[in-house]
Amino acid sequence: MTTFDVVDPSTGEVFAQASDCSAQRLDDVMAAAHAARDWGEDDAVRVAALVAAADAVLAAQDELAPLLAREQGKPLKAAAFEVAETARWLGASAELGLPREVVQDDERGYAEVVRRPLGVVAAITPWNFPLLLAGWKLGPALRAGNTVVLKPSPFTPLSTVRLGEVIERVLPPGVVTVVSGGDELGAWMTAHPLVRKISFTGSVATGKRIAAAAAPDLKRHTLELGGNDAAIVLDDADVGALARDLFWGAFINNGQICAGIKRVYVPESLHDELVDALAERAKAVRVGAWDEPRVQLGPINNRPQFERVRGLVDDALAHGATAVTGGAPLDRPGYFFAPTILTGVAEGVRIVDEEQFGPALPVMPYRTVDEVVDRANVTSFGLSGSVWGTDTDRASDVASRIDSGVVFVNDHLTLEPHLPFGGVKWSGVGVENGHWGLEEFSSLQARYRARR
């Protein structure tokens, strides 16, 4: 068995190793998953299994949270919350139904439409919320009756492997298996002949490769990819009332969240007031290692992403931007970057056009609503967006013009098990959560009985 290093982002040092799944091992895992695919023929068995899995994850919170915090970098309190949310998502999936729809019942015949499991699901998760996003995939996949082979990011494998062990104890063998490794393992999984569905959360570039890999075998796939979410502040907004939510909509998890605010548009008349309010919060937020007292933000998770954020900020500064606060790494070991508020940038600068996925936020003025809607929509991304103002009807009208899979009014990042989540354009294919997400893990079968 070969292994690979796992780095503590708070120090930049290796603190553990994870097993690297071989091609032969993956074949064995896929064969076991394929053999177990009839595990949930009884609907009540699926529901009971998910309830048991949710309970087991919550019971393991004190074990999972420190492991997650150490390898991901997020504060321990945030890691504990992620574990609890993972359990909540699993439990919510147990409450979803798979109804039979009667579409004909007359003298000629009886017809109903049912949903059936697809078979083996290959699930691939990222490093920013490794456990929660695993729960987003495991819950509906198991509720629909599939089996799952799950691969976490090589930057955060340990907590997901442990999550798998916790869940495996309450399920039949082969139903859920976690394998760890790098990009090569992901490519093997997506091309594997026994896989009938791919569920992936990660970068646009990798998502495109997965879609191409799925094509020869016509595998179903759900891709939740990047975002460049715009937050539009209207001219009737109360800056003092919204600054806190706007700040955390951008900086939660140190900005490492696909549906977080990536750019803010504000009327010229409110620009300076909003910049000052956001900068004040950025200066006051407590940044540190996961186990430091009262820490609110941790480091960037890995060196490649740390270098990317630093490069985007440096590029913005070179193009005339001003770092009102932050603008550089913190002077300490690890991948810490100061929370950064940027002004003096616009479209055409990389940090506006691309997804930074880190603690750096450009704030830009605008003059008219038509102008700002156009600017918000001129992007290859379309995950989510938000509009902020005191006249909620007007804000809702503006929000309806944003070209994204999710829009918020006076909020950003309210994600719930019952709300569908997915993007348009380069932000993804398909949706997760709710009955819409559940249906993506199943196929329709029309059943017709003639009456002679």
Second form
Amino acid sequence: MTTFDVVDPSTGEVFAQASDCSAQRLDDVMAAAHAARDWGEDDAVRVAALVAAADAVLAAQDELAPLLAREQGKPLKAAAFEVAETARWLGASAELGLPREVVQDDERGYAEVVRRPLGVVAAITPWNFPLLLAGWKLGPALRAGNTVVLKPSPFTPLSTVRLGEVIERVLPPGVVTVVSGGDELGAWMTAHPLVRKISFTGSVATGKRIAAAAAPDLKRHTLELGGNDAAIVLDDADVGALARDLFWGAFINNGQICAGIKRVYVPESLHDELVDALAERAKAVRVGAWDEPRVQLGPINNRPQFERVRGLVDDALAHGATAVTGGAPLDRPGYFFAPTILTGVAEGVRIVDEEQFGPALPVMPYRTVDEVVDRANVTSFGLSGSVWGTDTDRASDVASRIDSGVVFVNDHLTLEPHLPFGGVKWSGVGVENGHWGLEEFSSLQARYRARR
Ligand code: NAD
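Same protein, different state: after the form predicted alone, show the form predicted in complex with nicotinamide-adenine-dinucleotide (NAD).
Below, the chain from earlier opens the complete complex, with every other chain and molecule after it.
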């Protein structure tokens, strides 16, 4: 069996090996998943399986959390929360249903619409929330009666492999299998003839490749891709009251979150007050390794992403930006970057136009609401966005003009199992969560019975 290195982002050193799934092994796994595809013909079996999976994950929290924290870099407390949320999502999927709908019942005939499983689902996840995003896929895929082959990012394979072992124990063989490997393994999965559905979370570039890979075989696909979320602060906002939530809406998970705040727009009159409040928080936040006491933010997860964030910040500074705080890596081993608040930037500078996915936030002044709505929408992304103000009706009106799959008022990032989540434009295709997400793991069958 071949293996690949797993690096601790707090040190930059290799600390473990993960198995590298070969094409031959993938064929075997796919064949087993295909053979198991009738596992959930009885709806009660699927529900019981998800309840058991949720319980098993929660019971393994003390084992999964340190593994996740070490390979991802997030603080242990945040990793434990992610494990608990993964279990919560699996449990919430058990409560969803795919009821058959009677759409005709008259003298001509009886018609009902039912939802059937698709078969083998290829699930592919990124490195920022490996377990939670796996749970977002496993829950509905299993609830709808499919089997799943799941591949985590090569930067964070270990916790998902362990999650798979924990879940596999409570399911029939072949229903869930986790395979680890590099990007090539993902490409083999999406091209595999036994796969009927691809559920992917990751970058826009990979999402486009996957859409192309799905085309020859017309595989169904759900793509949850990047974001460049704008937070718009209105002129009646109480800056003191919102600064905390705004800060964490951007910096949670060290900014490595698809639907985090990536750009802040604030009226000129409130600009300096807001920048000061955000900078104060950025300076006070405790950055450190996952197992350091009271740590709030860890390192960036991997070297390419660390270099990308550094490059975007350097580029902004070269274009006249000011780093009110931060602006550079921390002077220690690993991929630590100081929480950074940038001013003096605008559209046309890369950190505003692209997804930074790291701990650096541009804050930009605006004059009118029409102007700021245009600026929020002038992007290829459309994942989420938020509007902050005291008059919540007015804030809701502005929020409804944001071109994205999710909008928040006086909040950013509340994600719940019952709320559909997905982007428009380059941020994705389809949604996850709620019955909308569940339906994407099934196909409709219309059944018509004539009465003659
Ligand atoms: P990535 O696209 O590089 O990798 C994601 C996964 O895809 C990994 O498992 C990778 O091995 C695999 N992969 C790479 N090439 C592939 C290919 N050709 N075919 C199939 N699989 C392939 O993304 P990343 O760097 O791991 O994650 C960061 C990105 O994910 C950011 O853009 C972020 O916004 C996005 N993201 C989106 C959401 C969302 O729900 N919308 C959530 C989290 C992260």
